[in-house]
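As structure tokens, one chain now follows by itself in the form predicted alone.
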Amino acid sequence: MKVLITGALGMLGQQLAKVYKDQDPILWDREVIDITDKDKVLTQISKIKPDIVLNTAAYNDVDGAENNEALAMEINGHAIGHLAKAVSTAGGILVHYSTDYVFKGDSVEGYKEDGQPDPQSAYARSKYLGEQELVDNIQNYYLIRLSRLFGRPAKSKSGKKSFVEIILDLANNQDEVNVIDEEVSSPTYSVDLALATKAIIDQKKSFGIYHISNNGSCTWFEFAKEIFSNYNIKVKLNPVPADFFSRPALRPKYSVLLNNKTEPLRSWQYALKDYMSVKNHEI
């Protein structure tokens, strides 16, 4: 089986490369190929003819997208159409990752896989465009939505730090840390997501939309509190409202993803403990 991973130096891309190491996956990152280059994408995939393409490449700067919406639309939106057309022509399967941010965030029951997206920010609109491009251009696809990804840091130059890394950096450099005690969603551990992705493919699950995140939900403050607890950090942690920080992009207030198609993952607390024991930070 020939596997191609795009965004291979990112947080999730690196983990997928480990999960598929026995297949000796082909690894693309931006230095190798820019997925917004339609002609190059079509040409290279037609040569490789991969059985599975796992696309983790994305523009992930939520606030930055407000002033760079065209760029976000190219990377998160139109580029997915290029990949989908190329993979469909090559006869392969395309796995693409999206976000809980495509939902408005006003449903306290959470969102099922068939929930209607209603993106509220430029970033969210770009991710939703990518979902539409995927569905319109290939039949053999898995669209996996996730939220609050954490795991080993990305190696790519444009790699975004996870919330865990941000909080640990703040705890190392400040006497007090202020964290928003709103915006409820579910953290997702890159290791668990990569394994769940492989399981979906190996089990030949029906093509379509899947929600994958670790079990349970929390606010950002509750997430930070768990991080502090794991390391017995003594820095003062303060809960603050969402408007405490000036952030250009709107965020969903409640965007828990309901998983109705696969076995539930372990709790986010347990996954966090596992990650932090492996990472072995020094605070």
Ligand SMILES: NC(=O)c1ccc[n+]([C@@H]2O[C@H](COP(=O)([O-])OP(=O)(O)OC[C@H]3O[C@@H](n4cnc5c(N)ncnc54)[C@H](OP(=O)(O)O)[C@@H]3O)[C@@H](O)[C@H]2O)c1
Given for the second form:
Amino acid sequence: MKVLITGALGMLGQQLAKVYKDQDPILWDREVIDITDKDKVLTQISKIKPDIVLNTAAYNDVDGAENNEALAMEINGHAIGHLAKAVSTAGGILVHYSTDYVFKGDSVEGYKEDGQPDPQSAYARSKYLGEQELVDNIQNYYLIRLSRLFGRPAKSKSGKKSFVEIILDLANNQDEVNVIDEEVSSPTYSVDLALATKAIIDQKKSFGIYHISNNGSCTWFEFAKEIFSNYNIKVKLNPVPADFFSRPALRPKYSVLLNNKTEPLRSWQYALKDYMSVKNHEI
Ligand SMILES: NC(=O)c1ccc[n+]([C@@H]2O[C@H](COP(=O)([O-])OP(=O)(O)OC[C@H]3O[C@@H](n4cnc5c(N)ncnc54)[C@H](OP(=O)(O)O)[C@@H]3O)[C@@H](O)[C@H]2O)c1
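Having seen the form predicted alone, can you show the form predicted in complex with the named molecule?
Time for the whole complex; same chain goes first.
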């Protein structure tokens, strides 16, 4: 079975590469192939004929996208259409990842897989465009939405820094740390997500949309509090409202992804503990 992973040096891409190591996956990052290069993508995929393509390449700068919407649309939106056409013609399966941010965030109980997206920022619009390009151009797809990814940091230049690393940096450099005590969602551990992705494929689940995140939910402050407690950090942590920081992009207030199709993952607190013990071990 031929497996191709894009964004292979990113946070999730690296983990998928580990999970699929027995298949000796083909690893693409921007240096190898820019996914916005339509001709190269079509030529290479028709040559390789992969059975499974796992696309984790993305423009993930939520605030940056407000001033770079065209670029975000290109990478997160149109490129997915090219990939989907190429993989469909080659007869493979395309796994693509999206975000809780495609939803407006005014739900009180969270969003089911068939919930109606209503993106509120440039980043969210670009990711929603990618979802539409996927659905319109290939039948054999898994669209997996996730939220608040954490895990071993990306090795690539612009890979997204996770909230865990951001908070640890702040705690190392400041006497007090202010964190927004709003915007409820579920952290997702890259290891658990990569394993859940493989399980969906191995079990030949029906094609369509999946919501995968660790169990439970929290505000950013509650997430930070758990990180502080795991590390026994004594720096003062202050809860602040969402408008305390000026951030260009609007975020959903409540965007918990409800999973009605697969086994629930362990709690985010358990997953975080696991990640932190691995991290300590590596240090
Ligand atoms: N991180 C989160 O909190 C989060 C939340 C919800 C959904 N997601 C989604 O989950 C997926 C995985 O996210 P992640 O955090 O693992 O991403 P990441 O660490 O930021 O990695 C993304 C990778 O994509 C590469 N890339 C960017 N533009 C590219 C292009 N034009 N051609 C080829 N490669 C390109 C980047 O390479 P360079 O660094 O060299 O540009 C980087 O290695 C993405 O679809 C993301 O939108 C993430």
